[in-house]
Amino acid sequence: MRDGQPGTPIRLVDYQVPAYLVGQVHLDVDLFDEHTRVNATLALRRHPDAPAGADCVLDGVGLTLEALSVDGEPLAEEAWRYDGEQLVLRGMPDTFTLATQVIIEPQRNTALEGLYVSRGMFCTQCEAEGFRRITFFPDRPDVLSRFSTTVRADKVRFPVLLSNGNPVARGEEGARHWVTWEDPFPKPCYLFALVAGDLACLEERYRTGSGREITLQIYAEERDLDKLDHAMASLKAAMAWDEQTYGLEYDLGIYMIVAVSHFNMGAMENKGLNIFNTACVLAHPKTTTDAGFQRVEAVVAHEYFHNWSGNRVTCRDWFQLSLKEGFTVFRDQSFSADMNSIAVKRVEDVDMLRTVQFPEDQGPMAHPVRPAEYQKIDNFYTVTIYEKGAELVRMQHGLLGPERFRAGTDLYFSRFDGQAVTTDDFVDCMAEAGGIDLTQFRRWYSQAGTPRLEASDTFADGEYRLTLRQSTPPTPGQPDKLPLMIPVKLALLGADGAALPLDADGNTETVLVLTEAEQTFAFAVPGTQAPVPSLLRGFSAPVELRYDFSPAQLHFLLAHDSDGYCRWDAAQRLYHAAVTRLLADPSAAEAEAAALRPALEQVLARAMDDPAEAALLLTLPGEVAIGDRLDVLEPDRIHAARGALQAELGRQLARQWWQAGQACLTPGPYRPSAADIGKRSLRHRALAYLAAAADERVASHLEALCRDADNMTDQLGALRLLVHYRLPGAAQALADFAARWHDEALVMDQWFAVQATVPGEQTLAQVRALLAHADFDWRVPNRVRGLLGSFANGNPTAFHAASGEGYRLYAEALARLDEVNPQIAARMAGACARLPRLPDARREALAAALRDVLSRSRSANLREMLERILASAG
């Protein structure tokens, strides 16, 4: 399949295979300082149900080409056209050898596709369409092909030659040396990997349950080599979770990660060798968040786990993205659960997806987990495809229950090893193992929108009932919506708090399949008094819960029920319902702290049980997710309502907070442990509430810890309080830390970030300073997100100035953007997709903004977003 013309929509339903196959791929990659020269072989055949005489398709994108022959002899000019996008060869046998020989231009390639330069070094991205940038080729996932990969390169400056697969020759020609690398198992092209560059080496091995030894290398800049322990462990970990969990061992005899400066994304689990963001791989004490060293756990799971789910069993086509990448992130959740804790994960992951997640799928940039069309694939790589995609995964997994869902797996990986496949083959394999009908929750994969399950009871005479009726709200092309297979988990609490049994076999816990608009389901209960429920534990279906919980409801789950998920649950609809008040009567905050204060004071009791999870109980919402659950975002007056709750909380609990966070040091070297993580979490929440009150000691406090702390986590924790809060010594510890860090990208990244989510419209003037700043660069996606995307997404009040200056800034940066990367720009504008939410005023405003940006645009990435966004203000 090809991009059409701009604007014109690539459909699943028009999906074909493609004309010819390629069995083998021979490339030679001679790198230069001004270009590079590639020499491809490709052994094609055509394909066995490709229509008879149809011509030979090879995408090829900013090539030049030199060379082209068939089986040896070069091809007549009749015989091919190459119009800078695609090279059609006309009348070619059912299998050939085609050669050719392209210039590219790598160190000129700011897009970050295909082949490039990061800090001198040669790398590659090729997902979803960047192999077409390298050399001629079908370049969609449903062609597999063994590849072999000579590269050749200076051999100073580029000590490292790296490929796909194993190394299986190598020589010196003169001042330059070659490595060539052989991948024994096919893959489809958008898998393929290259780096040369002067780079240190992690080198462990690893022996697998059956006895294999696997060589473990991990590559970075020599600078950045003690930086790369815990990637190794958490790879090993990894690995021995994935024999344990799903019977799946690695398959070549080397591993290999590199750590990249420049990339667009996360990772990227090229079969054999990983390219990685600095930013998920490396990780140190002194330079890296407790957050930061559990995403480097999780991604370094995630990219490993795709050899199976994802290259050994991969997508036939870019609309079954969810396939690999839903099924991986399920799969690197339940890992990163396993290796912490299971409640607090599970929150941490819903928490993302309810405020990340839920937007996008009620706003214009709503789509299926397996989209019908798309006009630039890469602007599908979004939270949908990922995050809901594993939450219909997840789903299956508690249809079925674990057993029956590792016989879903094992039957997947068995029967479909070596192909490309479908999201309907997964759910087919689950059905098969799982001996259930699956057909009504294939909707969950072709219809957007996030579905509302209202939920009513009654209880009399000993009988409870709770009415379920589900509802998905119209969504961009799908106005009308069909009843989804909805998975609710139930249990009833008695007046002790405890689980009542549901059944004659006594268990206290039960999944309700909602099938139906709406179902009834009744429980006899002992007693008189009615049950409190606990609705959707675990959070076992990705939908918005409407019960009427009293107050009173609330705080007896908080306080008694034994899921994590509906305690923080109970706590996030205490906090909304009293910010919600306070927008109404701004003047209730102190009564309205007063009436959360015993909650709260429950929690610190008995923090030290699990501080994690407390840290997570004690945060309210914020300003974002608050203003999604508005119909109107009212920016400044959600800001002054959260902030101040969170300031009388501070006072009323002041003593509670200082005993919390004293209770809470970690003392000894810093260890990123699940335990020691949750003891700072919770020692910072502290200090977020004592910091919103302006307490006379914190601010001291904050710099003592900012200046003086052995762990990026404190320090950095402690600057942002200081800065976002205003509070003495905030500028001098800004100076202060950038001159220690500046030599440490990804901790400046933070820097910039601090300063571009103060709250208020004065940041604008800051942001655009830093705009400005040396060490900004326009070229590296993590300094971009890092002041940008924290300023769009992370700053409400600043970006919705009533002035219109923060869209006006966006704008810019969106348009400057475009010319240098842009994926980079259309996924930035992701944070525009609130305009039909917005005020009259702003809304215009914006839209205004977005149109200007829209007439200059120079990329088909970009338009699809502006375009789609704009389409929905009316």
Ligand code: TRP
The other form holds:
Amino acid sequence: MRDGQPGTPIRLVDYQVPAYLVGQVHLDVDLFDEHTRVNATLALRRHPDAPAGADCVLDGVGLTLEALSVDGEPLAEEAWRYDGEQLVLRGMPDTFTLATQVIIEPQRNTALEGLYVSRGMFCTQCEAEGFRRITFFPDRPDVLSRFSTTVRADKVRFPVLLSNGNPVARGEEGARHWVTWEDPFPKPCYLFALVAGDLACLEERYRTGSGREITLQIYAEERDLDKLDHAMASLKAAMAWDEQTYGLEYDLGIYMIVAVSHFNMGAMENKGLNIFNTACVLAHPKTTTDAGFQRVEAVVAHEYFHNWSGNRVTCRDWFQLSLKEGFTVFRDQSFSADMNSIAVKRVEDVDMLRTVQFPEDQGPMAHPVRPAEYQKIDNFYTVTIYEKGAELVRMQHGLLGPERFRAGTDLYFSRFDGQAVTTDDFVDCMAEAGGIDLTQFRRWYSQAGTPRLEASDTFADGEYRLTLRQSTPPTPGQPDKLPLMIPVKLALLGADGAALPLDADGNTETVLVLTEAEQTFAFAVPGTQAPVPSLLRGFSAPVELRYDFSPAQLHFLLAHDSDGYCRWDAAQRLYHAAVTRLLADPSAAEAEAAALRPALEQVLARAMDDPAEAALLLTLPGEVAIGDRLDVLEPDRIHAARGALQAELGRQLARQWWQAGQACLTPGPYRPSAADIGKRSLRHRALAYLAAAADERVASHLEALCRDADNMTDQLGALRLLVHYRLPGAAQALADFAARWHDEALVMDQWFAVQATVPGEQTLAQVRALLAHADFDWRVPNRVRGLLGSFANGNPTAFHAASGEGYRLYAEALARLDEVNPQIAARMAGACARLPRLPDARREALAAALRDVLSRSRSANLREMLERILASAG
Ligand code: TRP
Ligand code: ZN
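We have the form predicted alone; now please give the form predicted together with the ligand.
So here's everything in the complex, that chain up top.
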């Protein structure tokens, strides 16, 4: 098996069309207690561009082949070969019908790829390469086929039988029944889905702009039926938004979503039958936080938007993954911004890009938005493909403007409907509709790494001159970088804080398009005072901006800039500078807090204008983000410095924090509205400062909130502060919380996460204890992420403990996880990508632990990750 050998990469330059296409496929899936029988009938025809005589190659992994026939005749032994990975048919005619029968064992499938069982329900996950674990098929996205599917199972235990498209026939045979589904739209097999179970359903209707009635169904276990309203409302909002914004309507008569407890990712856009991680679809005020409500809205929309950006127009090969993911993330970001707050959403997205994607770009896993090679495509469902990919689409939106961008997407969807295409095809449409040359822009897709943008300026004789210099550091396999096309949105603020006119028309904002390594731009500025530059407004390009802002300039921007991103960035720069000084002189916390105080007071004074934005402005950079700015990671000192600053600010502004918390009460029933969410987020920010300061009243306040609040946002927020700041009552609150929420898996995931992220080495013992807890389950990715993911990614002082114990614990867990679910193990390994930046002793300790895991790892998924990470160990 290929899985047992050192990795051979798959390369973009080797792309070839498939030798055979599949026009029509019929699947007959017979579900039993011990096994499942899959009969497949494929109408194959030679690809017009394929070399004559080429073998017909079908993928198939772990299939027990029971029968095989071509055009109704059993196939001679010498005409086929199956090596456990691929079925090769030799000497086939130009068109033929292939019938196969295979046996698979979904009950034993813990990798959650292909057909598997989750809490008694059969379900599938085929992206990226799961369909080959169900039947023989050319499992690649450039083979688009019409599917019909018959599902058979026990009537009583599996009353609901679903697949893609429309139900066209059903019947009964003794204790069993069956349903046949037909999907009229040709699709790649990664969009196939099947579900069988005893499920409850929320059903509503939606009328499209053109007057078609669509049936909307969301399926879940009966006990979760009261948690589906938010997803339903979000789905309808997304459908209306896509009609409004992109002129795109839904295309089938029925749209189904199924909630599944065991799921490797967030959700999956299977045609007409989305399958969702319960964490991304279930929402109820009692069990779901504000962040959870917003995640449901965003993910429901994301998967819905894929119906056009992904399904109707799909990817030619997996190197083009960002074609659908980057574009669809851009679409879901715009949707969430329109539903909530444009400025707040932008800051949240930028923050995530800078704290998660920038580090990926700077580490051993750095890769282009369109990678040139991979071993396991599962490992490339990354923040670079998704979030940086979205930034590339956003830059094109910015370069074209909204109208021409819409002309570009219209052209894209009409030209490529029903086809499998490339990111180049997308950019071509933008260039054509926009009437601009995007040749240089394409480098953003092929060049990895975060560009550095250095800005410097001069002001003399009424002229302001801004020099921009770009460079992109080397990344693995790409030592030399070319200049990119970088749109830099700019304003210049005058002494009164207003933006100055930059041209004869009086425009106060402009986009400088940097194309060279270095360029200088000049502006006439009246008066004798140098303006303050507001740079990279809206975060107009995914670059690291370096400009030597003075503290006075940052305070000025925070107070006056009309751009939400620039205000937030100014605050972040002030905080980073303060923490950096504190790292050198830990005794200066009081003075540093005092210096920041006017800025915070001014934000607090205006906080009720937009509490959500105020909460963001008042959030100190996290320990991980601080560490990423330093050359060498020293988690304990970072924790101490940041903690001291937070505590001092808590003390010095205690009165204002209590006031803000009071002003942000949200009386009445819980609503997940942007306004109420903003208030709660500011209130919890205020409480966090007070908790850090160990304010004398805060513990009892939090205890009461945790006990009495009618919603999970308040309960969990209070619990986390009690536990993380080790306040009186924390242990009791944890125990009470578990007793109360024992039966709610998604809430218990959070309970595990709260404990796994308590700073400090002593948490390691607690993580070990929780691994042995009766409610911990290696087979449930949400639980594994809740405990191990949050420990490894969100608790630097414990994970990087000087004893090396954090690494040992983590390495043992990785090895164990690899046996159960290689995709999740590989994803978890990403937490070590900061290895090259660790101080010597720790780097050695982590590398040793990882080498040990590598020597035992059986999956290509985990091995690819570990090999890449270890190659950076030096
Ligand atoms: N296409 C899914 C999305 O909307 C991603 C996804 C879901 C996925 N499940 C997966 C990717 C399993 C790889 C493996 O983003
Ligand atoms: Zn997606």
